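The form predicted on its own is given below as one chain in structure tokens.
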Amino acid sequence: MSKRISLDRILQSQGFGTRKWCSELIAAGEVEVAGVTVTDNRVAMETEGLIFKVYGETWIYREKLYIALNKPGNYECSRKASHHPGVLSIFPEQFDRRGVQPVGRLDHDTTGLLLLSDDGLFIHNQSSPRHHIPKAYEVSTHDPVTPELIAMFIAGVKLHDEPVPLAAASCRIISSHLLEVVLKQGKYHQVKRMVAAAGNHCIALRRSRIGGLGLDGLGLSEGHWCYLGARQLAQLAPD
């Protein structure tokens, strides 16, 4: 929905800094909007399509953000990273200022799609159990995979604390040490845990895709991200 605010108040919406500093960046000549450079922080404009520049660098405005990073190995999700880098240390230092954060958490040695926004809803909506959103991922298996695994995955496996069996949603042999699983819980280290409790042991796991959206169709390779817009989002609607 386009609004017409001052432009320093979308300085600070897009995470350029608290509203002052915005003003002093744009009196300083630094902001241009349409190639035209602009000194006077008050004047209103459009936020719909609007497209600017700060310190010669193109932006678009965008109300929310919604992000796919194909994430590398070794990075932490979280805004307070401890032990590895956090994944906002990839992305533009405005993001971290925006509140974005990532939607769910993967290990920092898990690789492939993850998530990331400041809008909080969409977050909720993306992490709830109740919504049980598939989510694929692959495996790398010291051990060959074998039907028996497959077997064991479909029926459900039990984990040490979990009252219920766990069961994947499918489950497929890629190759002799590589399976697909799908799941619609999300319960802690689950899938490396149910790869264990069925006699086998994960060397590596990436996740290949959430709901409908793959990594296969964004095109990321390892380390990179995009913005998702409407159809992507539509992806990723819950059941």
Contents of the next structure:
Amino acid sequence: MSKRISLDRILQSQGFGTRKWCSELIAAGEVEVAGVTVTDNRVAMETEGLIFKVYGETWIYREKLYIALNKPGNYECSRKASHHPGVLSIFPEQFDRRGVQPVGRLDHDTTGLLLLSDDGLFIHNQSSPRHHIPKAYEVSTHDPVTPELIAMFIAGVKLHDEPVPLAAASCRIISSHLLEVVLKQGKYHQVKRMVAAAGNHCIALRRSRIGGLGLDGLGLSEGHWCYLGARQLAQLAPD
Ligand code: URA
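Pass me the form predicted together with ligand URA as well; I've looked at the form predicted on its own already.
Once more the chain from above appears, this time first in line as the rest of the complex follows.
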């Protein structure tokens, strides 16, 4: 929704700092709109499609951020990362200031598709178990993948601390030591624990798809990210 608001408020909303700091940036001649340096922060601007520069770097106004990251290994999803750097350190610092956070968690050693946003409702809807959004994982295993393991995953695997067996929505062998598992739940370490309960061991885990949005379609290599538009967000809905 487009709004007309003062430039200092616009910069604040985009994560450039407090309103006072943003006013100072403007007064110091560090902000440009349409090729013109704006030094009066009271000028109201239309937010829709607004392109501006801060310290010579170009930004597009975005009311909310929706981001897909191909998460590299050795990054933590928690906000207070302790043993490894946090995923937010991959992004411009403005994102953290705007309150961007990962949608759900991947383990520090899991790679692949991770969504991030500063839209609380979106985060809630995506994370809510009630929405059953299927998530596909590629699992590299220590021992060969057997048809028995696939059968167990489809029938349901009983995990310690889980009251009922957890089943995969689908599961298929990709090659001798690689399988694809699609889950509609997101229990703690679920894939690794299911693989262990079936007598094998997960040696690498990559999330390849959330709903109908796949990493391959996004063309993101590990460590890279992109903004998601309306078309891609629509693909996140359950099949
Ligand atoms: N299942 C796991 O075991 N780990 C993840 O990171 C995601 C799903």
